[in-house]
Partner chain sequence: MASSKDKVSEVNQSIYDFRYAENASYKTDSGLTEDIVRQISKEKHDPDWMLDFRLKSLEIYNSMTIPEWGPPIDGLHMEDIVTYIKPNTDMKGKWDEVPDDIKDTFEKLGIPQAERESLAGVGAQYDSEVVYHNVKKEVEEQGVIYTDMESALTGEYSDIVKEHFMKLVPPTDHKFAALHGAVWSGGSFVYVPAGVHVDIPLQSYFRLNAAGAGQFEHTLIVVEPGAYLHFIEGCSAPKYNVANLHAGCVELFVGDGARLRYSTIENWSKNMYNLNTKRATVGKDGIMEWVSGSFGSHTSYLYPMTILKGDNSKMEFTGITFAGKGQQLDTGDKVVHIGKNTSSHISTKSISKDGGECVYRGEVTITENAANSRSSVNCDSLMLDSISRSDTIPAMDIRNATSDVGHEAKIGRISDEAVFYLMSRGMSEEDAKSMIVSGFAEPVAKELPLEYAVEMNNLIKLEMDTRD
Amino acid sequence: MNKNTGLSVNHLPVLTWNHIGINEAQFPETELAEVEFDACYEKSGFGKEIAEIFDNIETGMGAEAVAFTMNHCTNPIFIRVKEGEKKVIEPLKYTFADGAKVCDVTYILAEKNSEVSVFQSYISEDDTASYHAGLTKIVALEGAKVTLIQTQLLNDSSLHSNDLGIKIEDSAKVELVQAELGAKMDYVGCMALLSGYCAEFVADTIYYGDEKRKTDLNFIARHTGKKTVSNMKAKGALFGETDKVYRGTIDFINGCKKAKGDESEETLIFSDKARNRTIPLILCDEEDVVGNHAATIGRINENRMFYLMSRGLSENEVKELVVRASYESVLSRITDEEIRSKVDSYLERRMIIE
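Structure of this chain only, please, in the form predicted on its own.
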């Protein structure tokens, strides 16, 4: 892929040296029929006046990705949970075969003091090259709680983008749980705006890279409300000649007094040919805040390896055990038995330790 082709996505909020190759990424476009997205509002019953709430929400992948996905949307989903309601939405399962091309747009509105859980999965059923561009926007009004769980198990020939924009108001909470484990090219962007008093955002993401896979992740927690809290975690394992970029940004805007943001990443590297770039970033325009970031990158501790092997495990078994253990915080949240079984089978098949 040429440097300047495709969609310009996953922009670092503050630019650094171009030669490092982390300021932005390029995700390929594909040929799809164009649609008039506004017409989807009436068909869904969501209502254009409500959907307009979502128009100005920024996403992690950026404006080009949003425009492309909306202009070529194949699957519009509108979820509204009314005040005080509690819902678990029927899982949104997307299966890819015969070179499928899917652009799904999901809007989730959680009204005051409501609760909703949404599950999205993307799984290949054959070895053909598929294309997926996903856009999910969430608005959590006062006191609402939204949980979004996503799993991605596309094959080695497929391209995948997962773009999220989130707005969280007073005392509301959004929790994002992600298993980004497949695809030849896997691009994820998430922008969470914590605009309300005591708003909270939690993200827990796992990723897996092997062979010549490309993984590009961009997470931004933007604090504008007072006493807001964000906690973004990512864990992954890299094999083969995989290339991975992780951008994690906590952005404290003037006026977000007493806000607190935490971000951390743990990366296990099992190959000398794997390439890892991690960019933890804290931007601060407010004095009365707390921001923490940490990154742990490297191989399994030799003492831990020796201890476990002395208990009868082989070197490969130890490595697999450690990788699965690091994934457990996410895997334990996948309660759909069919999807969990496919995730376990996928990992067992892919995890050839070098």
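Okay, that is the form predicted on its own; can I get the form predicted in complex with the partner chain now?
Chain only, nothing else included.
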């Protein structure tokens, strides 16, 4: 751990030129009391055996972030869904005020053929600088289905890290829906290991950058199982002097025959002072796979702009409409009314297109 620059996180799985500045990122540490994590396991009745399943799961932000969050965990949550059960977990709402510092660790174990839906929300209630480091690990056993929906609306002085490690076994599916809209520094890492036959991973992420926000995203879908399918999408709009990095990696490991990986990113840039860096990787060690990635970065497509303006909308109205439309697939999944209305009013307030 480098004390001067913070935690080294969001490593690109394969290094490239250093001058682009995307091989890794630095996330600031904070002063927090150390905790004994093992004790949490015992209290929850989760059992050491099951805990060991989670210990080996890699995350998108990497080992330094995991060690930090585990050693300073303030809110451990363990969710276990038994075989064949279907559950919708009560929304986990974290509200930040008075410079709160939170490290939450959430472990989700979905047993054979179970279904579970988990909702996490992080919202600031005042303007104080708060700190959040989150770690979520998911294990989906045979035939299980897990949906994780996350929204983040921290204020402009807060730091937020959201680290995910996911393991998907035979015919299981994990769906990740994320709205990363706030914070001064927003760091997200997600590693999905598709180890089972026909395992499936879907990620749909939206981000919003304005003022001096730094957004740093790192998504990895690692295919080791046969006939595994991954589909990662990211969409966002950049305003002000924001700086955003998106790393997306599809990693086909030898033996993952008939695997398929798709990845796409759409970024709209509305400011000459905004900076967007995108690096979509495909790493391929297996012949019998199909991998695709596509990235579209820049302004709104001219034809689309022309069509909508010819229908009577002003240029700015078109821009707002197009951003909102690109967010819709994620926003429509936020079913909690309180959070949804907060997200809507946040976007209304922030998105000023000039």
